[in-house]
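Form predicted alone, single chain, as structure tokens, below.
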Amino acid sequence: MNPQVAIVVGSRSDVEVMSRASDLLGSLAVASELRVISAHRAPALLGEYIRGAEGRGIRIFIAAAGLAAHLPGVIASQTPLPVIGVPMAGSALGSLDSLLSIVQMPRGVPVATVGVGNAENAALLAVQILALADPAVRERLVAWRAAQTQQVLDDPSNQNGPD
């Protein structure tokens, strides 16, 4: 199965967190690929990767970056495909700099943004987008969400029901 989601991180230190996105995508039978490509240290390589992505079957990018967090915006500036940004923790400013760098994109270059380090929500958002055109993906997503709800209901320590 060809990857539909490209997960791009700017640093090897982000791989551990972002592997949770690829794991969740895999559990929903959505193929992905994870690459480490710095927007600052390897801009030509990044551009080449972005240009070839659609031809390889990529439909959505998930891009994780910390500090200046330019990676999601650089990708979004070079493709018509949706880009989901994941700000990463660990900066001197408590990750606020990463979050604002991704969420404050200029008009015309949108990047959907999830919470700091929230690889799982990025994966789920990618699956929701793919589900718009793929009924099988939609069915798997609906089943996954039902299972999440059931886990909450089955937890005896949960006195108030699902949140």
Ligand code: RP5
The other form holds:
Amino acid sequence: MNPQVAIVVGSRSDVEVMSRASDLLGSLAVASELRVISAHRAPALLGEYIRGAEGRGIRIFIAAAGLAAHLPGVIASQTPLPVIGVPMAGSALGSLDSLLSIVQMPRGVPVATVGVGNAENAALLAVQILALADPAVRERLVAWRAAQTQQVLDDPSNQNGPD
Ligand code: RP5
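Shown: the form predicted alone; wanted: the form predicted together with this ligand:
Once more the chain from above appears, this time first in line as the rest of the complex follows.
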């Protein structure tokens, strides 16, 4: 199956966190690929990758970066596909740098930003977008959400009792 979601990260140091997005997509049977391409260290390669993506079947980008975190915005500037940005933790500024860098896009070039390091929400948002046009994906997503709710209901600490 051709990957529909491209997960791009700015550094190898982002891979461990963002592989949680690949795992979740895989568990919902959505094919993805993960690439390490820094917007600053390899701009030409990034441009080439973005230009080739849609033709290979990519429908959504998830882009994760820390520090100056230009990667999601740079991708969004070069494709009409939706871009979900994941600010990465670990900076001396407590992640505010990457969060503000990714969320504060100029009008006309949006990036849908999830919480700091929240690879899972990036994956789920990508699945929700794909589900708009794919009933089978929608069905798996709805089942996943129901299982999540059931887990909360089954948690003994949520049962009404004497204490
Ligand atoms: C960003 O700077 C990367 O996305 C990473 O989160 C951060 C640190 O990168 P490394 O110095 O670990 O390569 O470009």
